[in-house]
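In the block that follows, a single chain appears as structure tokens, in the form predicted alone.
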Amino acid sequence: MNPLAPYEPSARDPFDLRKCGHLLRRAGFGASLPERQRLVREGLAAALQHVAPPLAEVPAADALLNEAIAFGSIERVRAFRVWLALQNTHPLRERLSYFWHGHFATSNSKVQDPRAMALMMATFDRLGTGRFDELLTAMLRDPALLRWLDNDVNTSKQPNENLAREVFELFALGRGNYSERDIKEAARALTGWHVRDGQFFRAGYLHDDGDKEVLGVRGKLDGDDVAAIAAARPESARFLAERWLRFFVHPQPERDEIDALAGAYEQHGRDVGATLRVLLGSRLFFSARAYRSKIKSPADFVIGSVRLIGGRAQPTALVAAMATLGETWLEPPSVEGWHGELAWLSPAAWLLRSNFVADLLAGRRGKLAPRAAELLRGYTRPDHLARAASLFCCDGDLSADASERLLEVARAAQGDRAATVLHAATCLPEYQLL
């Protein structure tokens, strides 16, 4: 059977909340329950065109983007990126910038220009759902990525391997596929592949312009052929369709599933954004084995939390409020970004997870509209509000033994009590997950 057949609704197996706001989770950053509730309505194709329109439809920010670098800070150029993720223009352009971001993780730490951090994340957003051959070829010219793997050292004298071990081991095939030779070799084609007044610069008296062979490819080898041969090999298609499974569906994708998704995407041209519609209209992805499969980054549960409330929130506070979650943007820990899964949770996250919406919903974080109250306004009845408290945070589909506490937790609720069922119910095990 082929794990990227269709998803075909039926009466037996519908296109429910469950599953609608399983799609705006994994594909954007959530949805309000009344945006939900209407893509139900409106059935499979129309959720799936919201999550991916043609990018023509887009409003471009190119303004803002120009604000924040004008400003020369990161925190600017973070929040920002929280902006741009909660207006939700186009839910699939803006995960995969995050998930690029992971992918050719570069961190201002040691960069240190907010500049070429912000235009790093505008090349994902322009480049992100095209062609990888394009894309990776745009990275390996980008001034953040060449400062941060160290390539402005890198020349015809003394050449060096960071940018080029990364390549083929992070960014393009995966351990076990390629030799040491073949980076030595990609080495020298990238020589002279600098940086100047924050422009990419090739700098052709620092390039060994002498023959190479790189993956079996001989000739006067430069950056440009090496993206292009490494994004050309059978091996990457299966390298990047295991990181797309584990990113969107599921942390232990099985074979079949990385070869149905490898041979989709060279059958679409190496398009990202196609291969990804295939992907997000399957069974696969609709499969119980794929539903809250993963634990939400600080990400998903910063920014998802004040989507699912339909609210608009301070992106400056947001983005501390990821920090103080583990999760900070343009700063990744190491070359192989953030681990995720079980890596995001501890008792500490935990409480520090519910102190961040305690403070959301009270005002603490920035403020926030609308309020609890207006949410959740006309529910009096406790079992009324646990279920719409069901609804809005986790699709109504919570365990027995969750929806009672949930109801417990309604009963004694005083004061603000939609504030502290909202609260309690992004304290359940089920909102934790993705």
Contents of the next structure:
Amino acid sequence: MNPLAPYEPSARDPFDLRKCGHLLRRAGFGASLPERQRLVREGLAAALQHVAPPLAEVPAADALLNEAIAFGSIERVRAFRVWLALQNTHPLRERLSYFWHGHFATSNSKVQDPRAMALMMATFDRLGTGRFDELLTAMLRDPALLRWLDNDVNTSKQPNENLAREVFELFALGRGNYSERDIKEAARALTGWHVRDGQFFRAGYLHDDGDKEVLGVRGKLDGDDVAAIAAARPESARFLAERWLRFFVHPQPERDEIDALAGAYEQHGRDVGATLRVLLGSRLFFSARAYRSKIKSPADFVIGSVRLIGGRAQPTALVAAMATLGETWLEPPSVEGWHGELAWLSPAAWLLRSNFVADLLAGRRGKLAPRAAELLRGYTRPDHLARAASLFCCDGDLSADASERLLEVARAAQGDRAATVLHAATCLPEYQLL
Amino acid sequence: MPAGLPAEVAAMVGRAWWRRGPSSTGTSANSCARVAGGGAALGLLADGARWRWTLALRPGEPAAAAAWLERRGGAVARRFEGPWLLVGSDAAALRSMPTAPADSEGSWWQPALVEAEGAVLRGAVDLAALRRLRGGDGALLAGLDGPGRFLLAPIAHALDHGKLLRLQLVAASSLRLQVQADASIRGAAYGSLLPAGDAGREVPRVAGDVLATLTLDRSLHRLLAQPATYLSPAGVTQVDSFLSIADGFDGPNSSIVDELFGRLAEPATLFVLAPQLPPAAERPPLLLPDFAACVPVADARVEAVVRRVLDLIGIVVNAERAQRRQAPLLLRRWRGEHGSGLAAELPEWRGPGAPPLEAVLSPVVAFGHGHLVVASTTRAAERVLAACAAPEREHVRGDLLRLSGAAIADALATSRDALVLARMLDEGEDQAGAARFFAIADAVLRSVQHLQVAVVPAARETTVTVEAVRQR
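Let me have the form predicted in complex with the partner chain next, following on from the form predicted alone.
Full assembly next; the chain just shown is listed first.
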């Protein structure tokens, strides 16, 4: 049976709040309860259209890019990225930019250039939902990545293999799908792929223009050829399919799932957006195996909490909160990006998450609007309050034990009861899951 | 209301004003006349950790005033004393009030405190009592770090040692608030950083659009030469750290403290000037105003030391830029109409996106007409050097900060989009809300021709004057 067979809602298996919340969390950064309820009413097709509308129909992500980099501050660029995620104009685009940032993990700690980092993220926004070979070609010309992986000192006389190695191992193929000789030859092809005046510069006099052989292809190859050759390999399709399945569906995808998604990728002309639309509309995506199978990253938790409340908060304060929880955008811990999943949660991290939401609801993380009391206005009975908080935070899908605990909190709550109950709901194990 | 205030804001203020009026005894102006048409005196008393207040009113209509108080609940104590209505936050506060006015004119104000003819508002604060509440003398100055002390020592010392603070607000052609404390830093150790006497000095007067001017009459040389006299132990360590690096620039050739700072005089003046607008395509989204600091030169030999130090700093900066793979600054001798020096420029911006903040900078250190000028652009240096050459001077007593509302508004307008985004990111506002904030700031700034803050430490007292002149 094809794991990517389309999910068709039925009376027995409806597209309900639970499934809608799952889609919006995985293909974006979550949504408010009224937005989720509206999409449930409009149905699965409308929800899929909502998370991945045609790019031409939504505002470009770089409309305020020049203003964001004007201050020359990496903090401002981070806040701008969080602001974009909060805007949610194209949930899948923003989600994929987050994915690609982890995939082509590049850190400003070495690049030391907020403008280059912002432009790299803008490349993800622009090309991240398109063809992977185009994205890979652009990335091998990206000033931030070239600096991060030392390709700006890769010359014909002294080839540097850092970028070539990561192209094969981390970006396009995965271990076991290339040889050391391929790396050496690709490094030669990438010589002279440098940066000047903050942009890509092909330094012809530093480029090795002799014949090379990369992954069985011979010729006077250069960086663009390396990108095209690597992206065209069948191993690349399986490598990317596994990455997407881990990110969007389940931390441990099965072999048949990987094969099916790699096949869909090939079928759709290696177009990332088209492939992911198939995945997001599949039975696999909405399966019990996928549901709440991942742990929220700090970005999912922080941005998602604000999105879920349907309010606004200060992006700079959210950036600081994410950093406290262990995720500093534009500064991944290594070239492998964030390891995620279980690494995100520990008793200390849970406490920090709880404190973040308490601060957020109390207005100590900036101007959160609307306030908790306004969100749960009209709910006065403890059981109604507990039910409303369950719907807001967990799509009404809680175990009997969790529901009972939430009800106890609602009964005992004093003062700002709405904030207390919402806070309690965000402390539940279910809320830590994506 | 400032002209140009966005219509919705003006309407909001208008509605608030209107709501306040009818809810009391008519319009706000009428209410004031009925309750305190003959004047009012407010007193604040500290009683342990608790504050009490008293209010002496001379109502225009005693019955209306009593009714007004009645509507505000029975939480306050009051009594009529002839034509005066005396109010206290409680019975004890009321008992503490004098039972008769201070003079035959019927004023409840103690004229011995502040004699201010024509002041619409007068006030006196018992500083000694306030300090007793806070627990001791010298707390403010001691709490300031090095730069804080250098800037604010006269005010902090006056608040730490004065007995009485007198305030008066005069509303004439301008709105002038004068605050005077009966203590001065001149007799204290920190006073040796100030010039002898308070007659004031002449500083260059820069023509054209000047956003802000800050004049400081202090000796940085004395502070760096004897940091232990003026700074906390942490501050002394900071100065020592700075000097251990700074003295290395010119090596054994000179002492930075004595042969650079010691050859400069006071006062130092910082000018913030309107930026020159580059063509739109070359304009950074955030356009800084021009900055230029100007100090008189006491000994012309300082020029040679400054040139040697700058040459070395240029090399160090360019080495660091090269390590970051940034294009080097182009260092060149600069010669203007009124002076010459060393300028640094970035190569022409050819990168992706809008030019960065620093693309329009050309930092320069120049000498001319007996002054050293350090400026963010050669244009600013030229303007300030021209002012140094001109016979017109401005007489300044003490420290002076002057802000020009319209010029600041113009400068903000050139970077509006970047500032709006910054507010969206920092405050979480949407684009419309952030834009409205700057529209209001623009209207308010344009309504103020200039705002001036002067701090004058005289022999026995320290006076701070804040004066706002409205745009006519």
